[in-house]
Amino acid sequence: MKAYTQHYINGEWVEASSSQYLEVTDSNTEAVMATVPAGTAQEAAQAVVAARAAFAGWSALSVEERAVYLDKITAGLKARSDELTTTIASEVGMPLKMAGMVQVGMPIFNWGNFAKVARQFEFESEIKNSLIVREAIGVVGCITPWNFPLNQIALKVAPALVAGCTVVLKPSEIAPINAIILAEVIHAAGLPAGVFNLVNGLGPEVGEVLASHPEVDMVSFTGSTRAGKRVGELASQTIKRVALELGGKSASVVLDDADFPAAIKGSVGACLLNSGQTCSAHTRLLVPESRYEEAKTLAQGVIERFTIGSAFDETSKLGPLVSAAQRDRVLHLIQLGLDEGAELVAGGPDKPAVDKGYFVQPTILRVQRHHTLAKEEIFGPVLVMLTYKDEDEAVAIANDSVYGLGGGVWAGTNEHAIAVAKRLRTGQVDINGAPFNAQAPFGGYKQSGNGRENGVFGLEEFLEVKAIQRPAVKA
């Protein structure tokens, strides 16, 4: 086990003031993998004044200064992949072969991606006698998950530094060390004091304070509706922006002359990547009433080869849930869905016959419109299935949500899948299986949140817009 004591304010590694600390658990044997200190206000407080004093000299850089940054940190993160693959693996437990790629690869790529979108950007343009300017928006505080702990740090700080923005970085407090390790290559980088700083902590300690904070400009946060309206709550009383990627309750909807076969084996592992501990999972699986025991058949078959086991063993397809807590909560909801009347098709309650870690078995139940799994997020490797008679009541489902976050529509034809994927109130709908374009605007519709991440989208979160009106030229 290691103790991490320090937080990293104003390019400097800071003695923590507070002896508190927090335990992190590696999810594949329950053991304390490593401390890390508990921040208080006060030290977060430090590190927005540290970062509201460096916003003058970074934001005064050219694009191509801080798009040099962004390339060496990128290349950093390659040096020590292997390291951040590990402990990803042990802070969250996506199987080893599967976090190298996603949970560092991604974030790896989206370092490296911002800075080409930025030295592509057009910062400057024309509209008649106006010269329209895009800024930085100042210092931002960014609140991050554990769930894809590195990228979706990756996918807040990156644009907002290369658009000229100061960070306030508190990661979530059960998966902090892969961002211990990204503060470690950002110090060698060589960044500016204050343009960037690492303060672990709790919400409502550490978090609180760059929701509420006056030299805050923008605050970017991805984590439970519930948090996302206290952050929203405090920040509204500073009129801050406010970038919110929140929960969801994503539908697949299986069109009647979809290929089955692939439409039910591609919905089910869009449901349990990261053994559902995805925002924008799959999890509601919506196949025509007519056709339910075809399509109950063939997920049974697909969700028996998902092989449950440690993110270090090969054989593991997988992995388990972040930590106790969670995976008692769906544990609990699982119970909660057969008490309610819930047709049990595959997995269920039963603890897997695994020694240690957070494990589930990957579940599947039919459910109806208004039984509570139908509607409330699990985040677990949890998949209901409901019926619908015609394609207007498959859409009406979809959209039954409080959240819109993905989505995705089967059909027999791309024409056919866009046109109903075009009904879905969701920020974004894959068709037939198409594959994630890290370039395409991440973000959602109602409580999902709003603003968006990756690309030039994102990249624009972290933008102020001037204009600037010239006098006409005399003839």
Ligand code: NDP
Given for the second form:
Amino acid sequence: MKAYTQHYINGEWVEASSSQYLEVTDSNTEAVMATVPAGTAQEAAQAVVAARAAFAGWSALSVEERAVYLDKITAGLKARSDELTTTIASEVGMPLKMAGMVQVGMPIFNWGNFAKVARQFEFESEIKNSLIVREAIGVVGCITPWNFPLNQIALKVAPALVAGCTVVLKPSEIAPINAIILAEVIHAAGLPAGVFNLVNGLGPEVGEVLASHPEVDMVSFTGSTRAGKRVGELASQTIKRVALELGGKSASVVLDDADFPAAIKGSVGACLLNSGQTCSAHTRLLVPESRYEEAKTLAQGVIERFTIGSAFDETSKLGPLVSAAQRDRVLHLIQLGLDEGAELVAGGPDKPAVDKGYFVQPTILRVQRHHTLAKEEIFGPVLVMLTYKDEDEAVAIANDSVYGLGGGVWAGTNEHAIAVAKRLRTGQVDINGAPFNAQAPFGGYKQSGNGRENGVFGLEEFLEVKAIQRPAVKA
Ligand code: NDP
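Now show the form predicted in complex with the named molecule, given that the preceding structure was the form predicted alone.
Once more the chain from above appears, this time first in line as the rest of the complex follows.
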């Protein structure tokens, strides 16, 4: 058990002012693995003041100078990747090998990629007699969740820094250790004081200061729609730019001409990544009414191969949930689904045969459109199946959600799948099991948020646009 006692403010590790600490549990063992200080509103404000003071100097550097710092941070993260992998496998519970690729490999890629994207980006262009200049928006408050903690930080902090912004980060209290390691790496890279600041603590305390402080120009938030609404409300008082990446209830639409075994296998996998604790997880599986029994048998065959166990056990394909609260929330929703009349296809609310860890059995339920589970984000290893009569109804069900983050379409041809993908009101659609593209814009329609992350779209979020008009040149 390690006790962290400091925040990182103005280029220094500073002792926390309060004696309140937050416990971080290992989701595999339920043991307390560390404590972090519960930051105060005053510490958050101090960090904002430091970020404001550093802004003029940092934004005046050339893009190349800032990109070189990102390269150093990328190298520093690579050097500590084993430690980061075991840390996140403990904090979040994702099986070790997968955690190495997704939870650590992906953010390292993103830090490097944002340096590359910025080097190629046209920060200046022309429209007739106007010079169009894209400039850093200013001080950015970043509030991040626990499910892909280091990557969600990378998708905000890396583009903000390379754009010329200065940053105050408040990571999730549930998975904060990886952010402390990142701050150590950033410190070692020698960033000027105040450019990056880390304050640990609770959302309603530290997060709300970032969302409301007049010296914060932009708040970039990933997490629940509930907290995102609060952040947007607070930020509106000072007309900050607000980027929100929120929940989802994405549908995997399996069309009649699809390769069913591949489609069902792919859909179940796209639901269960990170034990279903993924905002863009494909948590609704839509199949033709006439082929429900076939799809159900296939899904049962696929899900039984997801062996649950500790992230550190090589045979595990599915780790625990992140916390007791998350496990209880998911179990409650499974029970609610059964109480509302859903058919249990696999798994269920019974405790799996493991001694420790916040485990939930991978579960499939067949639900009806009006059921709570057809609409509410579960954020656990739970897939709901729905049936449709024809393609129009499939599209209508897929779009029958307050969310609009991701989705999948499986069809006999890519053309058929693309035609249906274009009808879905979501920010991303994967057709026929295509892989995730870390350079493509990621973000939501409707209540899944606004703004986009990843690649060039992710960089543009942190830029303001200025038009400078020049007098016409006299002939
Ligand atoms: P939250 O939305 O509460 O947490 C995300 C981040 O927001 C954390 O850093 C949290 O701080 C912070 N936060 C919370 N309240 C506020 C506030 N009032 N002002 C500013 N910041 C705030 O998610 P939970 O961890 O509670 O998870 C609950 C549900 O949210 C999940 O079951 C899931 O449905 C959804 N979720 C969606 C995610 C996504 O990627 N879209 C990610 C995580 C959760 P703190 O450290 O106090 O938690």
